[in-house]
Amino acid sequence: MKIGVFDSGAGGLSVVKSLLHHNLFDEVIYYGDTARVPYGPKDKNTIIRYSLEALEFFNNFDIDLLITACNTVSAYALPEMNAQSKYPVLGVIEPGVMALENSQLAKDDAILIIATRATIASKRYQDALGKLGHSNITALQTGLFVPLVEEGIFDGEIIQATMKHYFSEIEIPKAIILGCTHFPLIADALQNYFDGKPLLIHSGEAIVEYLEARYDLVPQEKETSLKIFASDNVAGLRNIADRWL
């Protein structure tokens, strides 16, 4: 089975890596947009007509099944790329609201999401979680993460600086959406923040397990391949992925 995984940038490769640590998948082929890196800024309109350019690069391959990574994207063009799509196109935000669900915390449990500010503004998780009955929801919006990694930069004196600027004022969280696929990379340094180590949903788990959970997957006795391909700079993508898978 060969699948393709889009995102609107580097991010994506972490959802990539535990696709390649579970094994299911004879091939990924990965295509990051990172000549229009970040999406979340972005309006609606725009962020589908990206996303619907992306599909029509992977109409070069012959996948069975597309993720999008992107958080951002799954917020707003997954009907679109599904409508115009001739292979199921799969999202991230309901993986992880599967995967907060399953790990069985109370209704009244503090809950944070982060994420760019368009998958903050579209209430894709908070309805979501609302419906399950969840009560203390916190959505914040903290795109200024999404370019420290891109550049490389998981911890230290700015990632600290950049959590206390949003963190600072907020109840210590029991779990923690990490909605942008960015996020798993600052994943130790949101660990260190919080006093309570609080649980990390992290979208590349939280798919694996909705893929198992919906599709008759078993691991693969070869190890799965990967082709990178990006819209700028797939040299540079290719570099990040080295350090990073």
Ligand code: DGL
Given for the second form:
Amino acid sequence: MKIGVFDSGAGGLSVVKSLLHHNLFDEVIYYGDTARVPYGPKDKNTIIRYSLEALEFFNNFDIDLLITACNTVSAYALPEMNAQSKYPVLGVIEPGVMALENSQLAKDDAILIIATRATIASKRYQDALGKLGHSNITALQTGLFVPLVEEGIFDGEIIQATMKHYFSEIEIPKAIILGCTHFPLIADALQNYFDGKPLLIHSGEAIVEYLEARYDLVPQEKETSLKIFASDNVAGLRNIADRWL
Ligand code: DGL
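Could I have the structure of this protein in the form predicted together with D-glutamic acid, to go alongside the form predicted alone above?
After this comes the whole thing, all chains and molecules, with the earlier chain placed first.
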């Protein structure tokens, strides 16, 4: 099976890392819209337009399935993308909610959702968790982490100060939904900040769990091959992939 993975930029490589680790596919075609990242501060219509333009890129490949690793795209553009594509387009929000549900938290346990401005504004995570009966949800837009991760800064003074800025007023959560592709890269820093207590829900692991449950997938004998493309500075993205993967 050949799949596509779409993200606004480099962050979706955190999802690719999980896909490669589980070795469920013959080939992964990655496309990062590095020319126009970040999507998180943009309006709904712009996010949808960019996402539909990304579909045109994937028309060059005979893929069986497309995963939008980007939470912001998953929050806004899935209906439109599915209406225009020949293959299913899956997002990461439903899998993330499913992974949290499988972790058997109590309905009044504190859950923290961190994501871009657009994802938080869409209320997709909050509504899905609310429908499942969760009553102690804090949703924070924490977009400052995105450029830091893009700069290769995963911990240290600036990350610590940013966490203090966002989290000083909240209780230690039982679980954190990493509702942005970039946040798995600061997972260790987040765990340390909250004394190693919260369970972290990671889109990459969540989508693997979701795919295994729905598509009857088993690990391949041959390693999944990966091709990386970008709308700008492909060499830069391939460099990041060499460091992250
Ligand atoms: N990929 C985006 C997401 O997961 C984060 C970066 C951006 O704002 O484009 O929401």
